[in-house]
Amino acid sequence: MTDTTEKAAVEPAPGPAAPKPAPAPRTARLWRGATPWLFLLAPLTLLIVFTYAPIANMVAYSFTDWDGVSPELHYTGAENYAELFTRSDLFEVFWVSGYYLAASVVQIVAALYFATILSFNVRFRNFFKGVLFFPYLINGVAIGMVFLYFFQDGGTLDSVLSLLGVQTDRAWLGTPESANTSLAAVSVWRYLGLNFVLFLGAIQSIPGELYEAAELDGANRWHQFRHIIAPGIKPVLSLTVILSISGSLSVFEIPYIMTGGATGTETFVIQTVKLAFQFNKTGLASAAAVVLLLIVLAVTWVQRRLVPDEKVDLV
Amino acid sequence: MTRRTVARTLVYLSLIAATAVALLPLAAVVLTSLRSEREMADGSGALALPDDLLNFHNYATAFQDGRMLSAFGNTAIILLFAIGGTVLIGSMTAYAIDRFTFRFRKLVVALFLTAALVPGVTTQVATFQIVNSFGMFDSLWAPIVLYMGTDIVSIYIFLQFVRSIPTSLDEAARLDGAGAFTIYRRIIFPLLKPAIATVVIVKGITTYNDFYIPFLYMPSEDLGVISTSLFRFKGPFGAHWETISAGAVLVILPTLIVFLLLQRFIYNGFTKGATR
């Protein structure tokens, strides 16, 4: 949402100098000012009724006390957002995505790394570009399935470590450390597809031709990703660090399905799933959902000041 | 050996390791898959061969007593009308909003803008009660709506390209007497192939893929999805080992089999949709 005002200076201001086509029969007129909105009928009702109006109604919840069911509500004002702030196990969770944080660094600097080495020629590129890639298109609870089993007692994780001659005898899923540890490097697992796919597609798409001018000026491999490959992926990569953001702090999926919460592994989307959907709380859990949205579009706003993006030009 | 020669076997190195990680822990599952309930219980290294290759037991249990075929219908239902709605609502919309000059038009490509930013986990409490007060929940018309509705990607990728289709096919169209249906129908529509192609694609496969909405929407057992019904496995199959990993070998298989067949146009797809 960045420039939408700039295509209206260009559109041409229906001003009276401008030679008019003979004005229509007055019902054709109206039917083409309504045609526009014939089209967009579907698309806006969808769009108000299941994105707008949750979020006005999900804002007005989160200064009640509304269990979700019963008819009666009772506005309390701040009193859920004061809850949320003070009581230190509903705040807990955020802790929780910094394993997520710390593992989006290791996400993003190994896939940088996969696709600057992919984009040169290697044997079996196409090979290893898929192999990389494929564990993103997989159904997130068959990847907490296998994960449960790779680090089961006696699972994946242990025989390959008894074959590598390291004896383990520790539950990895056991203590909150390892546990958050372990789910964080699933989603490295998961999601490193699709950050080296982005970068990959920004690095082909640097002309050729610089590289070779730069390799005649004795630039070596560092140099040229440092000064080529660097700046020509920007945007793609500050597009990368916004999506780990929000994406480490609504994280759900793959801990909901292999803990289920437990050992210290809720985040804050469990909690707040939790607290809507278990204990009823509707209004708590919308004071929660509140806040993470408020985090989640300042840090997108933050990141729009820091990198303006001239690519979004919806209009 | 020269610096390059050794540059070159770390790059090696480094890609061969990437693969292992990559590949180990689906590869620990297809072998449990095959394995009896015996040699489990004999407690072999999750990378031991199975003793017979063929034994596909595990899958039969699988997919009968996990009712894996009600939910291969369920999702394919849910596809067909999720991809469906997505293609003619993200085109509409773009044909609207790039063909026509209208009031109010800034606000309306600004709230569909803004929609993006919101990501749908943090809604899904007050969506829940509308969906619920449509009398949708627990209906396959929950998911189905909720995935037609939000798509923003789907419109932007829409955009591009009807923003590439010449208008001057638009006018002589009308100066042959098309309406601005007809044009959308007979012109735009057929045109955007390849944009619907990669919104299929992309759509198609966080649909199969995602857990969340039919998780909270649609509680039955007889509504469970392919996500949904593996995710059941942890309850009866508990900690046999042999019959979840064969769920999620059946689980993968399919997107493995889109993914060799349609890999260019997967990997164009993602660029295209995920750098909005």
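This is a predicted model, so every value here is computed, not measured. Numbering follows the first chain given and starts at 1. First, how it differs from the form predicted alone.
Domain assignment between these two forms: Asp67 and Trp95 are placed in opposite rigid parts, by better superposition fit of each C-alpha.
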Second form
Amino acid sequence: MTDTTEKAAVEPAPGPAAPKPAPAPRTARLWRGATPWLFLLAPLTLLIVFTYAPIANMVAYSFTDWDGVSPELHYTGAENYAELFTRSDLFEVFWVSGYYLAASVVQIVAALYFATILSFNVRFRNFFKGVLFFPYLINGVAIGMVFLYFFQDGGTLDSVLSLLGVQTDRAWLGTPESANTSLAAVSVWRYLGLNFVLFLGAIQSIPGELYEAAELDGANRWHQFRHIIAPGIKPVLSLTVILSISGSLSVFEIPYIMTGGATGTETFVIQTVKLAFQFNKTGLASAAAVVLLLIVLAVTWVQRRLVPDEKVDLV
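With the form predicted together with its partner chain already on screen, would you show the form predicted alone?
FYI, this one's just the chain on its own, none of its partners or other molecules.
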């Protein structure tokens, strides 16, 4: 009885409960919920106005006979698409994309090689990084004009070959085979830096402890590339393949500036531009652009199905 009395005397009496914080005002809650959307308003507006609205207009024009100038246009249904798929000459230009597709393979292999080499501690690696990436910073029009003089008869290439004792009277842009090969080589030179930077960033994101552990186990550079680098950059490699395939199908800038599509170098995009602005067949050109968009999406989907992204855990 005494112990119970003492405990009751020692224990303090329970005080009043702490007051609950007042709920935020309704206006503050609304602003808090709307703030992310306010930040997204400007980019979403630009995306809709300059991307999705033009795509919608392009799809709408593909069902008309609009010439791009007249204020009047007439609905023609699927006639433009029927003309596209019944004229084989409109799809023969896709054979030209084969040159750029083969060049993209060379480009990916070269970019991966240089990225792997320069990811290790080699002399002057920062200098070589700048040299490889610099062509990607140059304007495409300037590149086209420079290489136009480079490949012309008696131009820079012929002069260099003559200094090396090689005499040639070949017109580098005179035949479809040599012209497309030359243009594809220019494309490799220009876009090599982009793939190089993508691969280099992916390689440098791999933890350095893995290389140290591999060296302790006696792994050489090839083993490190095969078992550490290659699995670690698989998502980036998949991305570069998608970009290369879509880029090969939609080549425009270099061949348009250097040859204008002459001597068998006309690509699907150059043909589409000529249909719209030279022959005033904007409806047919819009249908061709829609078909190209669907082809690129289909190729991307197939590639993603064949080589799905897998989470890589190297540690």
